[in-house]
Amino acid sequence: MKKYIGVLDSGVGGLSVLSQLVFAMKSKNYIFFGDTKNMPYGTKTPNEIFLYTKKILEFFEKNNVSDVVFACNTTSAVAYDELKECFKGRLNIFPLIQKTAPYALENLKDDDTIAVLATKATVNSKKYEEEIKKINPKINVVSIDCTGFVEIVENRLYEENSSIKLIKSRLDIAKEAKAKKIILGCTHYPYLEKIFKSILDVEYFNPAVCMADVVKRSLNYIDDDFQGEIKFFVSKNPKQFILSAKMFFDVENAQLIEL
């Protein structure tokens, strides 16, 4: 029987983890979900996220899922720990936070400062501190909420005066802080680099990369010649999904699941 690796967030910003994942490991078959009927996720409160992430758990066990992505920073920031019990000798699950933010610390020195641009929960959990407190306790972080980063690349608003002044909002406070990396602590916030760094210009970190690093390792993976499988899923409107995805993903059909 097929086996499946399992991606999901909640919308197209966990595909600049997938096209990570398939680049690193082509042969393998991928389910990914997108949660577009309760994007996005930053706003939500714990226990919400939680029951919405359980029941894509379910769906991927389901589908001969064995091991599972979070291409979310939002999920591994507030539901990962209750959900790795939840589903403990289940599924092997990957936390997008905790298994990237070491790397993110690459070339600082102490009392260096590095900013997280994330969703109000992710900064609200002060996971990505707390993970990076834990490799140096001697770097400063300075989180910063991007409500409204989300619905841009969702939308497609990227040109639009207002969802540039936000992110310049944003971004300023970072320049304040003398930050000298920013951590794309979002999957959605890739699809903005190229305005970030046309606002202010340091190094960006995208968790994505060495995610499928991390994963690949994990795996065992050996590289076969084979392409894999790749299905879509999404909880709501699969034809805007399809548009907003074109940046990282070429979607050709996404099916409609409602959970």
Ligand code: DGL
Given for the second form:
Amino acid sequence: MKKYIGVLDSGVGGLSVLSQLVFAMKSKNYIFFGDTKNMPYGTKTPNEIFLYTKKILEFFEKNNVSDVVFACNTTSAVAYDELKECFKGRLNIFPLIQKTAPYALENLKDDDTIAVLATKATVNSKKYEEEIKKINPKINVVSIDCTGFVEIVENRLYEENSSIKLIKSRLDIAKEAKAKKIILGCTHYPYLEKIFKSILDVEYFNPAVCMADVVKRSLNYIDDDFQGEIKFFVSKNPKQFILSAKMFFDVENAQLIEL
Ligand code: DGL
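Can you swap the form predicted alone for the form predicted together with D-glutamic acid?
Let us now look at the entire complex, which starts with that chain.
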């Protein structure tokens, strides 16, 4: 029986992680679930996010998944601890923030400032602060609520004046704080990285890149020439998902499924 790695997010953001996973481990099989019906997660309560994610994990279990990558910072921040307990001994879950935050600190020294661009729920959880302070309590962490960025990506509103204005207003906070580095603390934000760079030219840390490496090492992946299978599922609007995905993935078919 074919085994799959389950990868989940509220929408196309998770594809910025899936693309790195496939690049690092091409012979694995993947099931991607984009919960477009409940997107954005970032403005929902922790309990709502827990319930959405639990359903996706149950769906994964029924579809031969044993390893799961949370390609979503928000879920990792507010629901991972509880879900880990619920699915103990059944699913091996990789949470994005907890697995990658230590790598964000490379090349930073005491008293440097790092900014985190993230959803409201991630910012409120203070998860990035917690994980970073565990490694180096002397790093200043400035978390910036970027509500609205996810909709820009999902609806491809990259050129709108209102989008640029909103992005600039958020990056101004990082600039004022003299951030040496900025964490793309939501998997939708790599779609905006070029725009970010054109507004504020500092180093951006994309957790997706080291996430793939962490998973690869943990699964003891050995490369071969075989090309694995990738299946896409969404809970709403597959056509829009395919169009918005383009920047990171050529999705040919996304199946609509009600959980
Ligand atoms: N892409 C997700 C994250 O990394 C969720 C964004 C949202 O739906 O608000 O947080």
